[in-house]
Each structure stands twice: as C-alpha cells, then as structure tokens.
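Consider the single chain below, provided in structure tokens and representing the form predicted alone.
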Amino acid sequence: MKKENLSNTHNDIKKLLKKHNLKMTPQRAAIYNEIVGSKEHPATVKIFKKVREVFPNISFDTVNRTLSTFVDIGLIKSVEYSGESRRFDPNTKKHHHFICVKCGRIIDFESREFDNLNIPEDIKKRYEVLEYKVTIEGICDRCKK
C-alpha cells in the first residue's frame, strides 16, 4: 500500500484544522508532510529534528504538541508498542501493524479477519469501543536472515 495515495489533499488539511479552530501554519505543514514523506512511522524525535532543519527555532515541545493535535483531530494515527515511543502514521483508514522488535520497523496490512473480530460481550456490555487494531510483534524478513 502506498502511502502517497492514502495522504490528505492539502485543502482537506486545512478543512480539518479550521474545524477544529487551527490554521495551517508553515510549521504545522512541515510537520504533516514529514509525516507523509516518510517511508516508515517515524518518530517524534526523527520529525522534530527533520523539521528543525527548515525551521531552526521550532521547539521539540511544539512538534510533540502538534503531533497529539493532528492525532486528536484524526489527521493522523499514532502506533505505540511496548519498548517503544510513539510513532506516527498517515493512513488513517483501517488497518494493522506488523512491528519487528529487532530492527523496530513498522509495515502495515489489512486483514478482513482482523477488521472483523468479535469483540468480548463483557467488553461490549461495560465500555464504549470506538476503535481497536491488531498489532502483531515478531522478527520482520530483513532481520531474519
């Protein structure tokens, strides 16, 4: 799956932001397509450092903060595992991650399975599920050989 298809349009970014009562900003923008760049789920701190080189007095605070934002809105998703800290991913449609625990890569896939799990009914009896995902952990093909 590319992840130039799944992107948001430019004017469907600044949509979603002016819902929210955000401006698209130089640094928001850079942020977000840093995001969409990559060919992997980076990190807050691989994002922070790529941004500064645009924007030198961008502060760590801010990328991190704006992160959240763009995950609170929906723009984006963030993809958390054990022994790791947040990565970040622009798919925002349904799907699942496969995380090698050698090298920490990220490779996403679908699965009609997955999508489809029963949810337990003392689950669905005592909370309110909005969303759930299947995150596998194991040793990716590059590590393995």
Given for the second form:
Protein chains: 2
Amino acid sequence: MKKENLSNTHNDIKKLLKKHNLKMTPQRAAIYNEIVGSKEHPATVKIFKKVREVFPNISFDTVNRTLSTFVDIGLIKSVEYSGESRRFDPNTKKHHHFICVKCGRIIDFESREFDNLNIPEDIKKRYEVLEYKVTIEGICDRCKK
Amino acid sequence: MKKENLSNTHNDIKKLLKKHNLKMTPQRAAIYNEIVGSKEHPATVKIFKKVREVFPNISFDTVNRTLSTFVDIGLIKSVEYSGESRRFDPNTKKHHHFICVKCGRIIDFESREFDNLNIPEDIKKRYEVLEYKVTIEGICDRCKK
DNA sequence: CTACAATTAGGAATCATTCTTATTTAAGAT
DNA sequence: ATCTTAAATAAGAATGATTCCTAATTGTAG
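Moving on from the form predicted alone, please list the structure of the form predicted in complex with another copy of the chain.
Up next: the whole complex, starting with the chain shown before.
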C-alpha cells in the first residue's frame, strides 16, 4: 500500500491549512482535488470550469483566491512569473535573471557556467530547443532590510 | 569613441525594420529610445507613460503593438512567460520546465545536473536565494509537425 | 449548541491587452 | 518634389484576467 493514497490527502491539507490558521472547506478540497495530479499546469479558468462541474455554484473569485492561498502555504506553485503584465528586456545578449519575490524586481546577471549547461538528451531528442535560462528567485538587497 | 553611439541607433533600427518590411516611424524611435539602456525591465504601462512625456498623443495600443513588433524582430525580449494567465503546478518537488513558444505548453522535467548548479558568489552575497530553476524554450513535439 | 471569525457567492471594479475603424504617414516610384 | 499606396497610428470599444466589496453562510473552538 502506498504511503500517499487519496484518503490521506484530505487530512494532509487540513493539517497544512490548520498550521496556517486556515479552515478546511469543501470548496478548498474540491479545488485541490482538481489540481493535484494534473500534469498540464492549468490556468485558473480551466480549474474553475472543472470544479464547477462538481460544485455548480462556486465563484471564480473563490477558485482564484483559493489558488493564491495554496501558493502562499506552499501546497502548489505558480508557474514562472506570469499573471503580471508583460515586461521587456533590451538586453538580447545571453544572460540570466534574479527575480525578487517581494518586489518583483528583475535583475540581470551573467554566468559562464550557466551559459554552458548540457541540455538533457531526451529533451533535445523530443523537442526543438531554442534557448534556455536560469531564473533565481529570492529576496533582493532592498527588500531584505 | 565608442562603436555604438546614439547617432547610429536610429539607422540600426531602421535597417532591422526594413529587413522585416516594416517602416521607421517617430513613434517607434521614441519607444525604442525609451526602452534601450533601461535596466529595470519595464512593463508596458511604464514605457507608455514615459513615451507620452515626449509624445503626448501616442496611444497605449501603439506602444503595446510596437513592443510586440520589437520582440518579433528580436530587438528586445519579453521577460519570462508573463502576459498570459497565471498557471499552477501541483508538483512542488524540484524540477525544471520546457515551454513551447508556439502553444505555450509547459512540460516538467528533472535533471540531476540542473539541480546542483553553483549559484554565483556575488548573487549569494548580495541577495537571499530561495530557489532557482532552468527554463528551456523551444518547440514541442506536437507543434513541430 | 452557540458565537465568532473566517470564508463564500455574486457582482462590480480594475487592470492589461487586443481589436476595430477611420485617418494619417513613410518611403518607393515617378 | 509629388504621388501612390501599403503600413502604421489614435481613439475608443471589447475582451480577458484578476481583484475588490458586501452581505450571507459556514467551520470550529469553547
């Protein structure tokens, strides 16, 4: 019997929510059930539509708010830095980014090592690789104070 | 005297635009002047406001459209995969992403090598690093056909 | 079981982006 | 220099994503 079977899931989230002084609600359970195991990195609308099938009255706001909550407590992750407005970079030379998770500041940096990584063979075989970069997330000097 | 002084800029863009059958306009020049040399990875609204100071009648649409054009011809880059809706990942284990630039599909992959990169010393010194990941951009198997 | 604080639904509001259309303009040809 | 025309622009409407507001509901501690 596997350690993490579905019957444990509910209690696991409940525990995690409790740790953050948050309540377990049927909506939260439904949203979690929808997203867990999903391999397709769904957008909020997609999750909303799916959850609506089993929870016809749930509002978009609830789904959206709940997803943010889940990200805050580390239950799921938000992919990349999407969701904000598009931002531009006049620097077209190869470089990498440090992004401050507090203020959103994006700082360029260069690294010989990062410029010369070996792309995994199975990726190169299956897909056409155009470019890659390393993105470091953290807290910038200004926000540390 | 530096090679790339400002007087060349105008002609350089003009040449690049021409290569793509696009016209040089004062709006495009103003937008480029605003973004070039900018270290802060500005969002569209910010660029719009700045350009408006010297070009009071320019529309937001023009700025936005022009920025997309600049990205298309490789004059600037769009940072990360922002601009779309937020997308979520229930996989909180360390992993990396391949993003298809055609369909936007995000594919997880794991790599021992990528998991153990050496973060540059000056980054570690100046900022608090929380995590990092490698993002590969390219064309996925479905879109290659 | 009760009370209270947290959570929810629903709709309005906000923000970013794109579309539509009429007008203007850049740039090659005369 | 002027003409021609395809491309680009301004302005506002439309769309899409997200967040805010408020009243009603619900989970949970006591």
